[in-house]
Amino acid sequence: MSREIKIEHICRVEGHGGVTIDLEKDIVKLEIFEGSRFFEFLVAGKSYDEIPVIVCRICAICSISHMITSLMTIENAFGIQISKQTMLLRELIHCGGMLESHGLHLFCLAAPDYLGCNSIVGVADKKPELANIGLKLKKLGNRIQEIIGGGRPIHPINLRIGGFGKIPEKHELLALKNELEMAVNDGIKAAAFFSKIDTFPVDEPQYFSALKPVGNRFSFYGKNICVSENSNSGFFNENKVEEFEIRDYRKVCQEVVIQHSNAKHSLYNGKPFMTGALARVMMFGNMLYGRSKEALDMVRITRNPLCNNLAQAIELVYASQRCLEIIDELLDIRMENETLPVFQLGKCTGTAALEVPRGTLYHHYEFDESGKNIKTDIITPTAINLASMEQGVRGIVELHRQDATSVEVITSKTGMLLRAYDPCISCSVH
């Protein structure tokens, strides 16, 4: 048997990397091979107000994760409250980026491992059934995206700090009722799918991350950060958890440069963690409630990572269900176009944090006097679980370093391990 395996590219990821497996050294790498793109540095000097549109570039997929929880941040910095509207706006928007991702990610790139295929084109021939609902998913999430973000399903040109530029048509958001309906029967569908794929053994992470939710619902926003230990007596208010304010995030990700790597890994108390859809149900699925909450208790999840596809899909439930309610509260309050907040320059520091689709994502900025950036952190969700991720690996390959078929075996679990993750590789290397 060969002692090193190599696998040149994980296929049905985002982004580009590779794995070395040395077996006779012990040595495992997750090799990032896109280059780093320094959007940290490229929006030095630029005003306040040029910050969002330009960070939101980082990556196509993630482009309203990236805008949103850049406009918190700054509007953190300057004191900037904002109205009810522009809220529930926001998150009808992130809400669609979610059903958009976690669609396109269940359906067209893990699906095909459960599957015996290699792409959607397999899961068409199949199951019909379970393409089209992807495919559905993810052009809904695309046309939420386009309402509320000013025409465009990426790269909204129509949020603003404080506020929207332009506010959507009542037509338009009654138009999205019966395809969110049929969304949310999808996400059960999607959850009876996943809960009968068989796992198989992995390191599970030691630690979980996820923002606490604002009051007694499951919600994508929240206030502190927690950290949950593993805990053999279970999950949910079982676990030990530590709690700490977004403005202390790094002592929650403390990063480290790898030299294999051109992306940074995040470690807790010098060990991998891990974040996302998974960390969020396994911490605060006894807050989901209604049609979601029904999708979690007709599942049995653990916290093995590849459960982190179950999650996801138990979050297209959620995510569906919370757009039906945010369209009934917009349409209740009545909306109208509102004006922008003004506010004072000075120096200041911001930070903000927003659950998305990959896990959570933190922005920091620090500006001068006049509005200019003069330092900026961004830490992705993909940043901080490669550790976890890299450690998956790590697992695998001592279960099966003497099994005769190992290299075979390795390189498929390795695969599906990675995939289960949902990596956003360009947003790892920002």
Given for the second form:
Amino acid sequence: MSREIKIEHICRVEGHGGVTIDLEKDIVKLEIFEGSRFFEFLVAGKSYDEIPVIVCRICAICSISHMITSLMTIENAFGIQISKQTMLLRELIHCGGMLESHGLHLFCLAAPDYLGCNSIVGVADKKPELANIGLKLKKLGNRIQEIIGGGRPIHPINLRIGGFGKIPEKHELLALKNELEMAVNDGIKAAAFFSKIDTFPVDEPQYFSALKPVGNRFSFYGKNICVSENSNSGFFNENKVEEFEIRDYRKVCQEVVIQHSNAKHSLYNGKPFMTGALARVMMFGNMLYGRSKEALDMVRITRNPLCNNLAQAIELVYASQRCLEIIDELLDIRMENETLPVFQLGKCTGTAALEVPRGTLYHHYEFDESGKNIKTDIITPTAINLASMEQGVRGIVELHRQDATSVEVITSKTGMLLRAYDPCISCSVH
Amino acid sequence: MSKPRIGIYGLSSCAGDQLTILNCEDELLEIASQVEIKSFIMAQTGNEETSIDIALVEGTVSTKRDLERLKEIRSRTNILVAIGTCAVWGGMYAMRNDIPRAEMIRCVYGEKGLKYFDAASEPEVLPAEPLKNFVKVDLSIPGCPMEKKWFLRIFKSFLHGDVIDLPNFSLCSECKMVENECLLVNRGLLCLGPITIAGCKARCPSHNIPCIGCYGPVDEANYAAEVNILLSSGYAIEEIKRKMGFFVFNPDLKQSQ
Ligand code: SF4
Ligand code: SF4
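Please show me the structure of the same protein in the form predicted together with its partner chain, now that we have looked at it in the form predicted on its own.
Below, the chain from earlier opens the complete complex, with every other chain and molecule after it.
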């Protein structure tokens, strides 16, 4: 019997990676062979205003995440203030991106694992209602992105430094409300489905990390980075949390170059840590409110990374509910096309972070006197999670190496665990 | 008639063109029922890498592995379609093909990274190049990402054996059709509409944003005329060249061919 297990290509995830396990030599490698596109180099020497359209092409599923984080970084560097309207429209499109990304992952990529089929086609066969909910949520997320982003959901064009090219029509926003109300209910159904799936024990990551919401409500926007140490006390436990300013992100994400991975790994205190929906919900779930709080109260969620699916389902409820609130606020403030702010160029540095579908995303740029980019650093959530994913696979191997059916069990559990992280491999390499 | 067998593949990419297929939420299940999807690693398990009728390939060749994969796909498909500007023209990832890869590796991964990449006897990392530089491409659907509408239209044409007909005129024609004020001529902005292929219905100019050329160049693009307009509007030649090279590597060279 061969003592090597090889997953040539992890399926139903974005990008290219595989797993090599040697049971005898005790080696577990999460091999990321996706080619680097050297984004940090591509933007070097570019003018500040050319950066967002380049970096949003790091990844299609997260293009809106990279676009907004990039704009925030530039605005942070040049000290540009944005209007309330811009803030709200950006948050709205960001929540649209969440709906699309979580919708794609939960129903098209993850659900087949739990229904014993290969793809969304099988889901539609076995649980037509679930497939229908998923495709509807995904489509709604895309529609929101189209309306605000300028007509296409991937690589949106309408977002600018300090504002928008053209603001959407009132009636377009109004028309979303009905579907968003349905989406809240559909999100709750999704949470019910993912709360009932069979999980299996997996090593829990020692640390979770997420941005701390600015106010006292759950949010994808945050001021400081929080790292919480594994404790059994459930939600946000003040004593076990370290807090960092965003510009000190390097203290949280200590990057290392790995031979078998084109994506670097990030370690905190030399240890793997997890970011993403599960980290957000475990750390700040007590700040959820309204229907998303109901969804959370309805289920049992633990730090097992497989619960990331469930946490994403809860965020589907939150994102839909938040879209409804934002639309009401936007209609209240009477939207109008605004002129983009003027600002002074000069040698400067900017850093920004945002909670995006897969966790915390960091961008950092440095500019010379003429606004030319001289240095860039981008750390994506999947790059952060890779070390923790690899550790999780190691745990599975440990547990099953002696089983008679070890190869099948390890292969199938590894696939399920890795997918639960919803990795975006293109992002991780970039 | 048996169902056409198709494969959907990504080389080094952002997955935007594969995602565009998955974004056909209303049509997805119907599409899946009309063809046999033999391989679509991003969206399904149980993939079979066998002989197929149509391969849709996204992304650029950026590693040795990409190149082997592309040749292997070509060897077992009847028709190969390049989807997205990366696959058709090299796209954004090709913009620094003038720089040796080692320099880029050092910038992103440092000396240690360079050592890891060097460990391989042959270069693993290649300049980002479009599919046509290596294999025969039967059909190109540009766009960054490719337009969903075009994908669906072409897909139906394939199924029915109809003639496939993509726009072959510049973006300005579409832009004039929707009656936008011209950003290049009237407002002196660096709009690449005149040298860019149509297909997006002038999405950017309709939002007061100049075209950055994400669909790639139109046949026989008149670079010289565009450069002259921009020079007379006060743009520096470096900036013009840089912006023209966002989605096609070294456009001036292409013109002199
Ligand atoms: S053409 Fe655009 S959308 Fe397609 S892979 Fe390249 S960057 Fe992504
Ligand atoms: S705005 Fe741009 S695309 Fe439109 S007509 Fe003018 S140059 Fe052409």
